[in-house]
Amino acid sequence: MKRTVTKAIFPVAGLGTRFLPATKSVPKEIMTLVDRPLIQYAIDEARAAGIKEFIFVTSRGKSALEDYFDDSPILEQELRKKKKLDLLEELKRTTMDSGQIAYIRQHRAKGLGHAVACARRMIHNEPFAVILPDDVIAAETSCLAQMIEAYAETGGSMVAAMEVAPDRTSSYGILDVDSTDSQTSRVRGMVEKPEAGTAPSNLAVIGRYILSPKVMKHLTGLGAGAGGEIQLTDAIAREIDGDGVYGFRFEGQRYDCGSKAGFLQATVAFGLARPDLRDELSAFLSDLSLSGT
């Protein structure tokens, strides 16, 4: 019998060096995409998929991220007094109930696998999701909700996957799958950041996972892999001959908000999707294009 996925891990311990100097004092995860921080998009996606417990793996300097989810009684009082009820309702969406959220410190940056393993005592023997807030996915049905529906049929472990250009495979974990035609494919092999020309396919793992609790056991004592870090894909790969690993081609548009170009692309795309911003932003972009700037 397959168990319901109600817990999600959010690895947010990174230093965000690609966005310096902004991230000198502001955690990358609360940098705003239009008018919501990256972490809010991840939380909203998890909630839409039925996640009830939110586990954040943080590091020193992330107190602003933790404060973001607290009540703001003075601000709420002011909004109520000024009858800005729409903003008040929006603010309430950022608050997490006591007991819903937990914070765990990753004291040393040893890779994504190590960050996930830091939360092992909170997972116990349950399947769990992992969401990387850098990957923002615009979809009619949230990416994680799509995966959980597919997971109900497969069990095992599941990774979100998308096709990338062959010259980009060295930047991702790459799957070797038994079928290139179906949305859900059984994985035969995984390799993290393969050297150019050695990738088994151009099907890349992106930042959404549903994992068997056995993956936590594999992470314990796992040595350094690609880049000298403990790689989550190495632990997942050990389940290929066990309960199985599946690649899921999600429906939606993924934006790599861990890069400056991807963040800017997402800002434009999400801005154009907003009825209150679309016309003005579209006119600006049109003028910009005509002026050749």
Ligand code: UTP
Second form
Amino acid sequence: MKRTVTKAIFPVAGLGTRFLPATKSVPKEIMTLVDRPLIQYAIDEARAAGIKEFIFVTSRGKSALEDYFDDSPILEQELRKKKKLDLLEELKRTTMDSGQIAYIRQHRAKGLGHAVACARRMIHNEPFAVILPDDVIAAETSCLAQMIEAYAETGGSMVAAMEVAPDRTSSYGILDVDSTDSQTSRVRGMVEKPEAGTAPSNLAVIGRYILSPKVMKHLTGLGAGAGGEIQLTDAIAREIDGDGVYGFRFEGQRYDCGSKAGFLQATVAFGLARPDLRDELSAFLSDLSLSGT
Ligand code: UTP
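Form predicted alone already given; the form predicted together with uridine 5'-triphosphate (UTP) follows:
Next comes the full complex, this chain leading.
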């Protein structure tokens, strides 16, 4: 089995209920961190990892997402006329070449595993990446690029992993691993959203995966798991005794932009990382904390 990864699936068909009422008309993935939608961070990470084909699993109400990747000739013409060339370059970077991007519909939000399975006809007998755009990862080397390098050694399937507080394990897929201190560890077991006090560790799976095409086969016909949803974790777990599953502790800071607190934290962190905003924002934050608001 070859170990180069050139296709990535972006499941973006969820309902985004934690951000209602905003997500009634704005897809969660179009919400902006500073001045870029979440989806742009995910695309940049994938490009930096060498991904060439971008497969979006979308749903009703997500057309803003499809429009975002199109050419915008009128806007470009205006920016050119006004000599706003930096903005023009930035805008062009958002356009995806025709043929590089594909959209598949998930008609009902039956879970992440079901969303990934909707893209099965686009994945032939080759490994593929899955990126959840609401997990935004600030890292010197893109998280997916770190994983692809590690995967070249391991093969099998790989999930990004990070330690979470023991009282948060019931919100994640949790790993049982061979070794607790190495960056890449072989997985012995995984359980989706374990009940409080039953988690095998506090090593949680977050939204980056490199999967064997066999995982697609396992997804076909898989029944509902935790929360009544078709869970990607359940299909990956079937490879533990097959070609192997590896947990990879990436280097970088992950923000859970699917939750309000995580989204606000990411907004502050990405704002402070921007040279044009840093001074004004940090002055505002220290005024706020001094005034105790
Ligand atoms: P979440 O668990 O965050 O669900 O999905 P959600 O619907 O986006 O948001 P909440 O929980 O209602 O607020 C994780 C990822 O899986 C995708 C989502 O779009 C998100 O990128 N997903 C989830 C699907 O594509 N289809 C599904 O059926 C479920």
